[in-house]
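Have a look below at one chain only, the form predicted on its own, in structure tokens format.
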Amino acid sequence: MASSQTEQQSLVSRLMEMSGGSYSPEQRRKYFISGPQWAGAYEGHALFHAPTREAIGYEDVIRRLGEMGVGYWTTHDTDVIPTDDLLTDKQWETVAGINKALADHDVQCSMVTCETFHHAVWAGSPAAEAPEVRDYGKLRLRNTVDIGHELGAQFAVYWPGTLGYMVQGAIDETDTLRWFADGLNAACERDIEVAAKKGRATLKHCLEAKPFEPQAQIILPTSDAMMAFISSGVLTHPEMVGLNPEYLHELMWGGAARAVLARALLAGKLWHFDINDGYPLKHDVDLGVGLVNPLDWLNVLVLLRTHGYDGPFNLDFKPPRTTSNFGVWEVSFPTAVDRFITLWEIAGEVAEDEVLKQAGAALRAGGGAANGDLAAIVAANRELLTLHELIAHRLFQILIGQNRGRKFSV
């Protein structure tokens, strides 16, 4: 039995070891694949949950996602600088740390996002009805562009999960959704500026949906919402925003992760991706990406990669409350990266596979019938349809490898 704690740690890295199967570093790093400070700090606390790590600063964070292999770190403007500190000169000391743990791990920073739902302050959202709130949030939201600009960033992300209301007639919807609008535009403007002066491309401003949580009834809870939203005239800029879509948060209302990023390449506003992983109709687990939907997850890539997606794959998930510090960095991300690239990889097999070749082809060919003679157009697709169930059954024989010959004894 171990019985310390160096020797339960000696154990996990035994089995990791046997587990075999991951990519080095430099494999790793081929990928647009980014870590968040969030992820990475996460102490295992929720609603409900104390918690159950210890803290860690965005220097280890870095460190360990340079060592591992992940090229880009993510951060919300809270999750490095107290929120006191911002809009002050010690800010710009913070950021300055950050550079310099950057550069010193061969980490770039890819994304930011303002923080516009823990403080008090956006307890009626950044697009409450008062004023002066909606004025602080122009000047956080136009400060983390600035910050994505000191930082090399290329997007920013915003999450309005504060943007709904618990009881009905609090708030008038078509108000919220202007102010929201106003937020935004004031962050374009400040963005077009900074770019300018420092000959920057402008940020990439991405729109993330959540169904659920935190508040009971969210104005834009889907990303068709948010497209909807981007396209609806309250924009200033709307062609510097897009979509960051979560895989799980389009699971949680039952919808289809693919059929939402299959809508968002049609707008061409597919410019971010989170990966996670979770359970349709559930609240917001945030596991690590192919752990409960592998197949699924690998439906997903292969749209992705036959439509030339190229954005960057954000690790937003969770690790558990039971795993350690240690296995935060020994077992989830790397874990979490592997089984990442290995569904990449794999997807890369499918758009290659000659089976799938076939049916596809055959399928787009179609029968051959006249057109409208119903009945000779039905009896002459009737047959090329059951290719649908095998199209499905491919899939999953080279998800498990059968399609290279793997074989269980009976």
Second form
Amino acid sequence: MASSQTEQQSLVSRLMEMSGGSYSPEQRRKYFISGPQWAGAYEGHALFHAPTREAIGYEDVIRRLGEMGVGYWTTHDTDVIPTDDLLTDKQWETVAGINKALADHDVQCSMVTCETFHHAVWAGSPAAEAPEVRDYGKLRLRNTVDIGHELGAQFAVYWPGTLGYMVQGAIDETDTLRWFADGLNAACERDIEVAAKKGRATLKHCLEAKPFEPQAQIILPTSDAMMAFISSGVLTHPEMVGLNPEYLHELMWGGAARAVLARALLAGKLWHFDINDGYPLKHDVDLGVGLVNPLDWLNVLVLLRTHGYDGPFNLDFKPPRTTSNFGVWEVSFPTAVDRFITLWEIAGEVAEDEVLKQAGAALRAGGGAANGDLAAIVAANRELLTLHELIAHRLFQILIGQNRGRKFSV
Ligand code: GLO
Ligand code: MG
Ligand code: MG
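Complement to the form predicted on its own: the form predicted in complex with ligand GLO:
Time for the whole complex; same chain goes first.
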């Protein structure tokens, strides 16, 4: 029996070692993978859950990411600066400390995001009726842009989880949308000023949708709703605003992640991507990438590889409450990173697979020579379309390594 914590930790480490298959920190650093402060520091708390882990600060999260080979870090303003210190000189002391930790561990800050859902001031959302709440919201959004430039970020993300309601009829949705746009416009305008002053590119401002939680009804619930909002005429700089879809958030409304991403790719708005896993039509469980839907994930990565997506893969998951502080860094983070890289590599094999190449080419060529005759068109494709199921089987084989000769009992 492993009864002491030290013995249990050695058991976990030994079984991790036995599992094998880890990438080296150098290999991991080749990917644009980012680790959120809030994921590393998540204590396991929720509405029905007391914390199961101890608090840790940015120094530890950045050090751990650097050591394991995750080259990028992301944060909310309040993950690292208490709300009362924001907009005061104290915040710049913290920002200087963060820049030192980033440099010490060879990690870069890729994205910043403004917390507009947790503090009591956001009870009615950052786009609330009261003008003073919205003015404070604008200050905070502009301040997050300032912090982002100071930390060297390229992206700002906005998740408006409070932009909605619990009870119907209490808010006017069109006002809320315009007021939300006012906040984004203030952030973009500040960005243009600061970027010019610092000789840096402006940030990419990315909207992240989630269909519900914490509000019961959300006014911009899906990535498609976000795209319609971007082109609705209320933004002063729609060209500065794109998307940060989250894999699980699209599953939560029953969407097909690949199709969502395809629509964003066509619109040129797929700039940032939150990666995780979970179950369709359930709440936001934020499990590690690939633990629930590895085949779907493989297909998502095939799409992204095929279309040259070069933005970040942000590990927006939550280490389960059953995992200890030790386990977060020994198991949660490295295994999530390594499953992602493995799936990315397998997606490369899919692109090169001879069966899939020939099946795809045959389907695209069609049966031919039908002369516009309806019955002949149907007949010409009758046998070819069986290839759809064959392709799905081949993808399963590639996922489990059967294409490389993996054998079971025979
Ligand atoms: C919550 C969201 C949240 C955002 C974060 C960045 O469900 O996924 O974690 O990604 O606030 O804006
Ligand atoms: Mg997210
Ligand atoms: Mg989520």
